[in-house]
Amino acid sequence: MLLRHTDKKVKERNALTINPAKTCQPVGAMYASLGIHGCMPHSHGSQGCCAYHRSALTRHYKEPVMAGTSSFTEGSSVFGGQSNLLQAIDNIFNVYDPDVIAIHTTCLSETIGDDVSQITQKAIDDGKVPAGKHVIQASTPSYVGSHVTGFANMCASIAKYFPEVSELKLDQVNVLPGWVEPSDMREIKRMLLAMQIPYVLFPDTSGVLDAPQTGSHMFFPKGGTKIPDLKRCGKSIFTFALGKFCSELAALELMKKCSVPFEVLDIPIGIKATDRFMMKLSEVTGTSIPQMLEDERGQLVDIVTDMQQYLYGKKVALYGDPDTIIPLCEFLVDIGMKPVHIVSGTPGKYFEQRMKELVPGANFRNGPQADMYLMHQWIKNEPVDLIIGNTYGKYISRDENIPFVRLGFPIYDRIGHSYFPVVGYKGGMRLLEKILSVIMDKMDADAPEEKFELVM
């Protein structure tokens, strides 16, 4: 395989990325849009861009992903895409009748300078947006940031557009889950229900990208955050922004518009991050943590205690989105493992600060040159016992014969990520089971006959 030609000698690269550990902004914006009930994402750019974004999400979730496109031609690229977008808005409402059209830009429309806000307002003024329907938009140029940035920008647009300003406050909280799987959103909601805390969670892709097979087609699945719920976000007493990179922008917009205080917390992956989320929920709402959740925490700790001999001192290489990597690193350290190589394609100083705190001495990098090639070089220089990341790590895993746990986006070659959570105490148990399974499989595969044990 080509990866076997990866050079062991690490050289500084300022203008070259090889196998990036990210994808582009519109993919994230499209995923966030799908978390609104009855929403049609719309890609303002070429047809090929939209096809790629839909394909990336469809292959990951194994679900059909619908979206519109402005279908730029050479003429649109030269003279602008206003007429295309106006026609698209009119067609989408007439043919598909969504509650919301969520427009995100692409490299092409950003480069030529289309003013999507002005075009959207013209569509409203021209009567192309029916009464009771909504059009929102986010700027998501692919040549800046990553899919995480696009997700954050679309969430900020949702928070800027829908919540209504009110002096009346309701006994409820907002939860911005960040870019996690539909299964993780379900698990967060389960924990909130267990604590009997009224909430609004957005975006919410559960029931959209993990919808059941019923035998009948439903163009807009029944899941997603409903418009009335988004409108009452401004009446909440507090906002929990899970993941600084994905959720802080939206929380800031909510605070500016509706004066809803917020706190940024890590996505609750592992013991400590989940503890912090639970304790903050209890503090803000005055609700006690139920015995059920305490028992789940105890079960997670019990697994760590029972399996410590297989976890302790194992070196780990991990890559992916910063909001996932930060609590994951903390969890790995807590269970006795050693994260030694860490890569994220999403730029941001906060990631660097947290890595220095959590894993001093580890190799870490984020931004444009933090790519899978660099990860492979680091592994060649200092081998590891485990790799954690999305599907693209399978090539390094195969070439270097290293156990591999799939986590993050995208995962194209396995299923389960959209149905089984990794957040919360239950999610921590699943994550541990996955880690232990691949480590023990490797031990079994390498064991001589006289040490091939039935009980491990």
Contents of the next structure:
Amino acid sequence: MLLRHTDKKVKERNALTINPAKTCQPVGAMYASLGIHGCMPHSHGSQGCCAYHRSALTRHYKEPVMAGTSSFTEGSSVFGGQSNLLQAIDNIFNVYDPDVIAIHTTCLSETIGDDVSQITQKAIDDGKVPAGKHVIQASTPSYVGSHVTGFANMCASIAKYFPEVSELKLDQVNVLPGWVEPSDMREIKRMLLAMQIPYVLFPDTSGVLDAPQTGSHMFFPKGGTKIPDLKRCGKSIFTFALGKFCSELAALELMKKCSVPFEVLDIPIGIKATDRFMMKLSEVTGTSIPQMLEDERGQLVDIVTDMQQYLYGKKVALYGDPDTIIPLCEFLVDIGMKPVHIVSGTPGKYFEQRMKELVPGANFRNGPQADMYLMHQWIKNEPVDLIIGNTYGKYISRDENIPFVRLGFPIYDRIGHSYFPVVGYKGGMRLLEKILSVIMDKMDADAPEEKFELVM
Amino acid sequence: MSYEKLDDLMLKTYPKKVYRKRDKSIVVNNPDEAQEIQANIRTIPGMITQRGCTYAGCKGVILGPTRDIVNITHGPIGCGFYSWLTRRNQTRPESETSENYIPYSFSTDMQDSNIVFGGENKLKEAIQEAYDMFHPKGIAIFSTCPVGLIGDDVHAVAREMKEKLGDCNVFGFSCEGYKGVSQSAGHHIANNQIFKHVVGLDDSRSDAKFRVNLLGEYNIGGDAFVIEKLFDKIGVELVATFSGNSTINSFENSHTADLNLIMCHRSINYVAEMMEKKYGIPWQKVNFIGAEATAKSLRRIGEYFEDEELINRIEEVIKEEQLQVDTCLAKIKPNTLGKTTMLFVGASRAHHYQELFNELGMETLAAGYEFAHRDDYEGRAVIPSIKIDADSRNIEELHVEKDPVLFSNKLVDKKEALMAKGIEFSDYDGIMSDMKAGSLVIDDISHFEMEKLIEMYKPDVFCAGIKEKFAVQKMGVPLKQLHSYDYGGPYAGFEGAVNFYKDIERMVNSKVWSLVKAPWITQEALNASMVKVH
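Right, and the form predicted in complex with its partner chain of this protein, after the form predicted on its own?
In what comes next, the whole complex appears, and the chain from above leads the way.
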């Protein structure tokens, strides 16, 4: 057994987290920054933070992840990181020449109280920021919230910095996709295109973290939301903030600065959440939903009707980020499955509220000590038929012999998430295919010879 | 290979101050001359470095591979999360029920209230909870950046909890990420605390005739398993490995060995030095990467113990193992001969792996370390002349004295007698002495320099880590990860050498690179007959 010390008996813990279902803010900020075209994320802290975040994102995407660090030493920790950051800004513009440097803080620079906006201003005053180039910053202390919070904070900084205030409105909407994969961002754009709705989507990591092999390394790949698009999103008629935890802050900033009204919707995972997104898009823009998307919806529902017997009543344990888990839970319930154990390390009352509505009978917890160790203990007490979550679930899956679908961050040991979406109706089909495949593979593996089925 | 082109590009691109600093870290090698390279100094902010932090070196590298210590990261959640299972430390517990905490990540998950009011109480509670749940033999505490800044005393907490728990060794590491200039400081801190709190607690001695420790072998990809098997075959007992496939008890007992063998000089020479001072155990540098190097290292053990039976057994084992190496090389070498490589990794791997490339008939054009000191480049002779700067001064140097009871004069005499015969001890000549004249040696290479090197020299395979892997491959050059072995291996010993040969042959001969350009880019196909449809 890999997790041989996990005991069935659940004891409340107050201080010790074991096998976390979250990580820290800066990695989320780094991921969000990569969704701006020509942007170099910069980690204002020790080298290790940057090395760890780059490694995590690289392992997840199998793509280059370029980012700078202020390389704090003991001296800078005592005297402040201003000199390091000024040097870094100067060097990055000189050597790597990005359009934007997106600085995020770390627990180190936050604890010593570095004022990054003042340092940035000094860099501008000292002429270290070339004309037409930008430096933005987000405060992302690792001891508050989770990686999701860091993503939200960087998105909010983007929304605060770039959009131009204007009386003029353009026939376009803003879409904040939340922390989803490049494939999901691509899929959302495809849906908008199918509806012929002009949009600005940010951040957009498609074309950055799913870049093609061309024989040359583009330091700043062709994807990412372009700065002129970010500037004009203040003129949009509406903002769709997908995922309360990831996108609400940025939508609020856009409203404050440019009076763009917004609504928070779930990330469109599954039938109903996608339906709501489609309906709201249609309502706001007056566009009808094209036959193509309706057909895709029909295909998705068709799979569910055809495969009910393999899904109905099956128990599921899932863990990950609230914005993903909420619509996923709804989808699982809709297709007849039964989410019974749910954890998320990301704190926030809204999660609990939605879980109470969606899966009132389930074990769910988020925030401190809502970790994978607890979920594993719950599984030992009430076994499940399926586990859904990031790569770390493979240890529980193997020990308990439970089918496992990888979803969320990080996925270190499989490919696919960069290229094939889980959002929208198409994404729903992929999710269903994955769920059915692992459940049916186990049926095939476990069936006695005389019950081994050709047709299923 | 000429340095001028790279120099020219750097000069054009780098701000003056950066250029002046980087220039001292780049040397055109001349093994016949004593050359100085700048190393173990601060990375210039904003340069995109390979380096990580002190915590990573301490918790991730040195203590990570030991299976029966509960390693609690004291800090916000990230550090504990990223160092959770990512270093491929394989381990083989004695039985199905023996302790193995490697698949677990333990953290105090500090919140803002802990930053404001201090985290010591939460840490104590976390230790208590871990003890109540698992009753481990040892609990180690690793400090992350904010811990030192807010003044939490992890050592006082460790002392208090050790006393309170009674049967659990609790010890702490002040390995905050900002200490030192790279992972290297973390290695040193780990060495110190293990020596202070663990080594020497168990004086029991097995009756094996030949007893050695292996230091600086971390069992990536199962390397330690291969080496253990070899030691078993030649009849030498491995008292402790620091720290691949290890247990806390093996460390406690390690001072009873008669010889320390060092693989990774950078990360662990401190323990060897301290053991020699306190217990009189001499150390020698070995390398089990590369078939020839493995044979040489095994022979060193025979030479040390001066036992004919042992020496004969070693020769038999080498002969037997060399067979698979020769068979494999005969097949593979024609496909690798004359190809080129560059290695930028670690502070021993960039050196050790040149052995394997030599065996494949491949040339190393450039190499360098991520976190080495000058002695790893220029050899230990340079140590007295290395200036202590502000960053290295921060890392504690333990004051070690002879153990009045356990210090072995016998081993000291043995060492002296062997030295008189010309056998070397405490020896490491560094990477530069083994590299060709004209090859480039670069310390703490920046991403910019790496890309320029590749553009200019197009090596057939490039060796580095995960952060470099996909950028280099996007440039059309296969990258071999020498931290994680690309999830392959083992690469140690004779068996490992064969694995490595095969992997490199696959990489330098892969057909996939010929598919990179689509046919319509390379071929003209203008025979259009269809009219554009609207």
